[in-house]
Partner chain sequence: MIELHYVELFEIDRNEQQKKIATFRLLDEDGSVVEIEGDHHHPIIEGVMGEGIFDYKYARPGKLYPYDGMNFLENLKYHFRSGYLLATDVEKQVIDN
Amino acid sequence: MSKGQQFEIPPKSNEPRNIEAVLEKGEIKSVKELEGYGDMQLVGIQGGGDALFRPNQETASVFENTGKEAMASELEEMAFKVDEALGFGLVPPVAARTVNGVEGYLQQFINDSQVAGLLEWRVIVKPEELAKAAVFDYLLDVRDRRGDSFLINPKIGKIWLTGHDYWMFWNENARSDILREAQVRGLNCLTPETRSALERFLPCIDSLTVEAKKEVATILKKAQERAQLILSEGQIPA
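Would you pass me the chain only, in the form predicted alone?
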């Protein structure tokens, strides 16, 4: 994922004015299969660069078998909106989209970043990025955060969190590698930045749960409780 065109916003005034709008409404000019990445595709958007497309059907059968209603696209959109409310800038912009008749979501292609599992990410990532990502994963009770579900920009030590699908939230046998690493390094205490982020996040909960599927609403309710707990204790509980 280290190669590709930087996602740019079209400069014309009659074009969508933000990345989410480009992802949702921009004209698709190309669709390419990505070998070794399951059903993931690289989608070129007219005047907007590249985005990654993940179909809902990848985990649809798992959702159906467990009686859950939310789809992968809805979980990824939730993760982006939570990150946006926090102001962390960790989750690439995303929008639900149908590509070639298949429902799923488009997510901004991140240039100059690589799958964390291919790097010595614990050495590369900046402490402040790790601290923010740990707060995010704790809030949403993220479980299956491993090296293949986040990216690192090795030049600047930045984290990008991706792949918020069924297993990310309901894998009972997993625990976030980011959260574990932050606690090992003593980065689980709130900083002024993360405290302010949580204070901004709490008033947004009600708007985020409007018309949300029951699984999404449950995750957000837990995030509200966990945000209040972190603020009261001043740190992510061990």
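Please show me the structure of the same protein in the form predicted in complex with its partner chain, now that we have looked at it in the form predicted alone.
For this one, just the chain is written down, with no partner chains and no other molecules.
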């Protein structure tokens, strides 16, 4: 990891109690530039392990050119908060953060899992995980979910969903591979767990929408309608 850069020093306060708080306020120990487009960095945080940092500015033009007000960090935070409201535990913790003067967001780095496309993920994945992830992708109308864009823990078949950016929501040509696989396997039916999750989620919509940019509010409003549809039909519609 590279050292000697000017990191932020957070104000002294009570110790962060959870990963999100660590991502938001924890002391940054190291920053490593990653090879590849987007100026992403791997950031070491005191007491919080490592996190991927994604600058907002790298995709700002895509949002601006299409008349959208939202930023990448707001979409990923929305995805995390929806997952949190559902209680699914699919989206790694996220926090908006400025690193070396650049605005963006930090997301916990998952080092016990691999990119699903590297594995026979359809064989490895736990059916319960697939069912939950399918509900999540349906609620948010996630598009660009492919084996290259989510993680799976090969030992326990657990899914991690990441990369909720512009193209995840507005790639009109794409459909979620997770949703498709769940439907093919008949895992689109409501289970007691997913029913409880949706019932937990619906009352949270208003609080999630407070001060949200219009695109985020639109996605959440659609998620509310879709949650109600799943509950009334007992399954994710075809």
